[in-house]
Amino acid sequence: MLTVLGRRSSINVQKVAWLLAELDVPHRHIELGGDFGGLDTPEFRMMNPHGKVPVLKDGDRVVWESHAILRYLAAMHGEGRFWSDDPAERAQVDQWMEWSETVLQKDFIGGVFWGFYRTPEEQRDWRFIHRSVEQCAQHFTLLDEMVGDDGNLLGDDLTLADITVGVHLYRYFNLDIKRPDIPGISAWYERLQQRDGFREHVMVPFDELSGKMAF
């Protein structure tokens, strides 16, 4: 059986757990990191020398880095649903996966979530926070043009692009920050909340992370 290692409040772990739910693949989940600890043990470092989660174990095979895990799972279990055999179709998904990590996640998780929520109030750099909030507003305005009135990023079907981008929405809409009115993104968030995997694995309380710079 597949094993996922990593705390459920990690947004990168949530990407993997959400996809596994969509694929309906049996697996077990072992919480590691944060209050659970376990990332500095020799056993874990043999699986991932970087000491980060998530880690996926599939028999004797170990995969780390969330997007690598997503591609692996989609290729192994998706039957073309999430990872097409067509290189051109894969590229369309892949470019949004890369953007979600190098642009959106950098500004939202690295800027807003860490800068605002995870940093104690007396240590917050408000100029940096406000700039990050504005950049995220621009990113979601751009995405608004992609999702349309009733679809996902690349059409009607859910793809890995939707998982890597959409996983940010629960936190974005539940932080006490200024957000522009972006109807398409709000509607997309409402649609994602109808998915069992999103509700179970993404809509996870993150109170434990408040004011914690190291976790």
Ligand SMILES: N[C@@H](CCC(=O)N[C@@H](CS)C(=O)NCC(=O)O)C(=O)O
The other form holds:
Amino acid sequence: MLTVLGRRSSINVQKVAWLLAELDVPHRHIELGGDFGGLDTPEFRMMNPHGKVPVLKDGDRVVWESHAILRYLAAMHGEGRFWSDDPAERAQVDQWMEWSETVLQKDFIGGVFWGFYRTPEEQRDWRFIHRSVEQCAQHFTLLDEMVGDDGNLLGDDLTLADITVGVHLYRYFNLDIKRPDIPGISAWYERLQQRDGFREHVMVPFDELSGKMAF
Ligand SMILES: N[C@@H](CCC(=O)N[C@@H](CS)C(=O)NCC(=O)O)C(=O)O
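Go ahead and give the structure of the form predicted together with this ligand, now that the form predicted alone is out.
Below is the whole assembly, all chains and molecules, this chain first.
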């Protein structure tokens, strides 16, 4: 039986939980990190020396880093869906996954979510926040046309690219920030909400994280 370790309020844990729901793979989920604690124990550090979630256990195998976990799960259980066996198609997915982590997640989670939402009001750096909000607006404007009228980032089928990018949308559309008109992204967000895994694992209230910088 697969085990996912990590608090459900973590966006990186949400990526893994969403994919597992799409794959319909039986697993158990243990909440760890944040107020649940448990990341500093020798047992946890043996699994992930960095003391971060998510961690996936598959028998004696342990995988950490959310995107490595997504690829592992897709390769093991996806039968070519989500992350193609074809190197050229897989590279298309990989490039968006890399971009999502190094650019979008940096500007949205690192800049907007941490800078604005997780930072207590009196400590906020508004220049940094405004710049990050503006960068996110540019990113989503760039993606706006890609998702088309009824598809996903790379066509009709949902891939790991959609999971790593799409996981940001619930927070992006529910924060009190300035957003440009991005009809394609808004419609894509609506479509993702038709998916059980997205509703259950991504549309998770995040108010417990407001003004909380401790973890
Ligand atoms: N690049 C890592 C980031 C891991 C990470 O920073 N995880 C955060 C949660 S999103 C964490 O473990 N924070 C400590 C805590 O939740 O207590 C990944 O994608 O898995």
